[in-house]
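The chain below stands alone and is given in structure tokens; this is the form predicted alone.
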Amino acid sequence: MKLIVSNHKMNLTKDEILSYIKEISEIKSSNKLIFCPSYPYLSFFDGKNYFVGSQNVSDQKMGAYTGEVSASQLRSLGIQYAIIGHSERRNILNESFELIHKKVKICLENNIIPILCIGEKKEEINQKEEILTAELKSAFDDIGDDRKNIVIAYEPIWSIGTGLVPTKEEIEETLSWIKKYIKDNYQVDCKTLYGGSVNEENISNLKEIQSIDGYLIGGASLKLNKLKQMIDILEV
């Protein structure tokens, strides 16, 4: 069973999301579908034939943090997944290793599965393992047995929204390296997703990569005809 994670980012109006929900309620898949809409729409998703995830979470438990949303609030809505450390938050909002670690930890404490995003910039390709090691180590260190529940989403930053995708061999090598690093250093097996310009045109190629346990899909998930195409291709 693959994880198919749709990250809507800051897109879609209320009317658009209501139409979207109506259509996805009719989708049948043997894979696990996870939809991550903008905060205002989380409670609109009933999760009858899919799961619901948040695009972010506060590192604080509760209190006077205007504009933030806590893990316990998300859990009270039935949210089961949260995207943590997306490159847009790391680079645009300057989220630090320490902050991301806190978010991973607070998700696990509230029975929310963190989808931890890691990836290198174009100019960092030659230091990819060093970059990924730092991102993994900072998130996994000082996490207890629950670390087995962390899902890793490898998204090369240079691939997000550009239409550029690493070769199958490069993705296989990187995801296999991630799995081995986690197993060797934290004694757990982890699920690894691939993200970065995933769409209906390249999903058939990507599904041939054995180390991929699922996909983190951005822009292509906003167009239901494209998303349904991908879901159907992954059923075969």
Contents of the next structure:
Amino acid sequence: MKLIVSNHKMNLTKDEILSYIKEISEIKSSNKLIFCPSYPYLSFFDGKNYFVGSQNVSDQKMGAYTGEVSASQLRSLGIQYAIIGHSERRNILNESFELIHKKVKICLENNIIPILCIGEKKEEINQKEEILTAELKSAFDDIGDDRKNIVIAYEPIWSIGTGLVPTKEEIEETLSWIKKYIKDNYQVDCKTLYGGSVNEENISNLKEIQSIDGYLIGGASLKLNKLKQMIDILEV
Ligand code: 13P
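The block above covers the form predicted alone; next, return the form predicted in complex with ligand 13P.
Starting with the chain above, the whole complex follows.
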């Protein structure tokens, strides 16, 4: 079973999200669908035939943190997943390795599965392993047995929203390298997703990648016709 994770980012109005929800409630899939809308819409999603995730979480437990949402609040809404360390948050909002580590930890403490995003910038392609190692190490170090639940999403930053996708062979090499790194250093088998310009045209090609456990999809998952096509392609 593959994970199909839809990251809405900061898109869709209330009316748009309500009609989106109506349509997804009819979707049947043998794969695991996970929708990550903006915070205000989370409780609109009933999660009957899919799972619900947040796009972020506070690193703090509770209290005077205006504008933040805690892992326990998310859990109390039935949220099961959270995207952590997305490159947009690392780069635009300057989230540090330390902050991301704390967010991974607090998710696990609250039974929320962190979808940890890692990936290199275009100019870092030649140092990809160093970049990914630093991102993985800072997130995984000092996490207890629960580390087996962390899902890793490899999203090359140069691929996000650009239509540029690494070759199948490159993605296979990177995902299997990530799995091996985690197995060798933390003795667990982790799930690895690919994200970055996944759409209805390239998903049949991406489907052939052996180490792929799922997809983290932005833009193409906002359009229901595209999302449904992708779900259908992954079904067969
Ligand atoms: P796109 O699918 O729009 O390239 O976005 C990928 C992404 O950042 C998902 O988290």
